[in-house]
Amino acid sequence: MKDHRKNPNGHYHFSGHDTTVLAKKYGTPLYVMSEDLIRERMDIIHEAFLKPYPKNKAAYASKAYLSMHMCRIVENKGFHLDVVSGGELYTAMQADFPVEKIIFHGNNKSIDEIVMAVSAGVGTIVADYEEEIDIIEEKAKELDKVVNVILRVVPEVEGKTHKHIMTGQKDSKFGLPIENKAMLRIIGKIHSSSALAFKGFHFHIGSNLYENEIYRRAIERVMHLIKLIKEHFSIDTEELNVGGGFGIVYDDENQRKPISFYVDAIMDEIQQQCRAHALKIPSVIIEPGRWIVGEAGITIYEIGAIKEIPGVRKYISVNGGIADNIRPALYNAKYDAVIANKNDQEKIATFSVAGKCCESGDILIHDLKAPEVERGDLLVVKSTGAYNESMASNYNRLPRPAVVFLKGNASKLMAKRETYESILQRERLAELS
């Protein structure tokens, strides 16, 4: 890739940065994210997917990585927001994200999170299940407000990709079956609501995919509730939302497809789908987040301990692992990471990447094939911008790596690394009787 490349002093490059220098002026485990290559990718989506279709809406899924300065940047775009919890709305609305171009997904949203949606006016409320739409309306009709209700269905395929991160198959947490009678019900009900605003219908079938087949099975399923609901109450879904999914480059296993390799199949199944059925073309809405922001950023560690056991194997342990980068735990996702100060050197030697947290599991790459190394060896994980800082914790009492944005030649901190002091200040000490 055009922002990853060796320089005269043999250190590696990200999005034309020394990352040496970056370890030396931040310090270690460090995030590292490209405003630059977030942007590309942005633009990507708008010529292959907005500008083509000018009703089409791309909102940015939040949960891959979030910040206040991520909120400014998606709304710089003209990108909607999307986001599943009261902290994600709440550090969108702190940015000043226009509120408007919010969706609110979640299959377990409590009462207090949709009271902050809809008395902020939120643009779109996902609904997971028919008890939480009744939950919605009243609450809409206590602080007087329409809310625009999109319903989270399950369309019953599977795709391929570890169970963890599958979300389209029956057995599912999110999502309402797509059972005529029970759907009916439901449209109905919202329908005849002066509070409520059908607006159509959202599903999501998995994460990082490599196939756009999936796409296409799920939306004939759900054009054929679409016209139903046209058939029944004579209305038109005014948009259908196809969630995200698309993916990204870990390792050799899998290639990154082009983004019209995704929303070109989505778009033509939709288009035939509703010549067959005689059917208005709905708004169609992607919601991508690895796909933006997962080749975006590393993480750079600092080598300690070298151990090796003899016919075995042999480690190297990093100042960091699961609790900054819980995913090859988690689903066993794979790396591809380089030794960033000897990144000219022959990888000549065979090592598994260890974190130095306290479990067996704590291993970052296994077999990764690299220079020989010691101590003080700065170590670079490629594609950590996706669900590495969301989902880092305090394991081991560990204090977050900072976040550094890197735009043109310039680096900015942009989140502080945590302290133990830090760490320390939800506590509080009672007196032992």
Ligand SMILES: Cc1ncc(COP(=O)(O)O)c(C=O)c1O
Contents of the next structure:
Amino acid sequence: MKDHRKNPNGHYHFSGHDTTVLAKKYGTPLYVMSEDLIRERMDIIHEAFLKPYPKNKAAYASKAYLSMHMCRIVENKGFHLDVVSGGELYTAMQADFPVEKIIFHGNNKSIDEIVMAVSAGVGTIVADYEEEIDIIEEKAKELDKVVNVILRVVPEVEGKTHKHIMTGQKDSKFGLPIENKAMLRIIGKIHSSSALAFKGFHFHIGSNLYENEIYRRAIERVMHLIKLIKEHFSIDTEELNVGGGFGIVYDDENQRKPISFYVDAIMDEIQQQCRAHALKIPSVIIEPGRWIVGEAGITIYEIGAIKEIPGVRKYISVNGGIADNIRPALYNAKYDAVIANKNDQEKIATFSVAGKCCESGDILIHDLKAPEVERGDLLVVKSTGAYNESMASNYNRLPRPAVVFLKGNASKLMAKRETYESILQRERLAELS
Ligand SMILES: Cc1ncc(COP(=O)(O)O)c(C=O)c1O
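Same protein, different form: I have the form predicted alone, so give me the form predicted together with the named molecule.
Shown next: the complete complex, the earlier chain at its head.
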């Protein structure tokens, strides 16, 4: 693997680019995505999961970061795409992403979204609850289509992660409880429909997981269901989608696990279970988002206000915050950062990095070790490629940052910085009566 953090001239370099030069060229705050790193991650997944098991599929979870350009990269790498809304589906379609490789999720898809997906011919719809199956069937019949359906089940296992990004536990808004007396009837309904094709099951345990045992436990539970289906309907479950959730490096280098840590355990458990129950091995699907783009992105900010509260702490404030990275406030997410123009200097100070939004909770990093800083220095927050830009808002009417992609020696502006004017574009003024 390339060393993307080389440090010539004392500046912080990311994916071979001097981040101070990027800041000067494109302004701050700035999202920077390394296409090279994204592609490298997909290649690793290919080697570890697709090459040894040709029936398997890898889908990129577009909620982590989506743009038409990202869709092109995903397509180019031969991955499938997981979308969760009409907006994500529309983006993929505008980028001419092959619809048959789209997996459409959502715990509350609107009727319009279902019609959009069915008429576009998306590859698979992941049904989340029983009534939704009826709606998909009705719309498929109206549109004269046959829809591949996967059923999302809740495996009732709890991952070690923040409760806001835990989805596999019993009390979840997603999916059907696995211990469900109606399960056979529901599957029977899909199986017997002329407009639906039952393909299998989906679960997603949670996000940013650093353990693999929990995937084994979830698989064991779902395999019992697969066995039951075989006994009742004599059908082999074709697909088992085990979701995403693979953890990445945020503030602790040691947390990184190779992809094989997850997928080897997943495949081993599935093979063992299939052998034990005399079942055919299904095509296994993974849906990583964060693992592909998280470490491939950084955010560059400029430091403004510096404030010391004697005996308490020192704050450095940046020209962004909760509006471009809501994760620290939303679920206490941890990040690491460097001073881009002083990357060779000793880290003799400790700061809290505050955003500029009008919320006390707008603190990006607590207790960052850094060199002494001054107004105008540049702060690079690492591993912001996932769930930053895609969760960004205009809180306090902050224009959302531009997005720059890096490929080799080239940098390219792929999404313009919003302006005050563009924020107002949705609005109109009316006469007060
Ligand atoms: C159904 C589903 N699949 C995949 C993912 C991607 O998770 P991650 O980005 O942690 O890999 C999510 C995240 O919420 C999800 O809900």
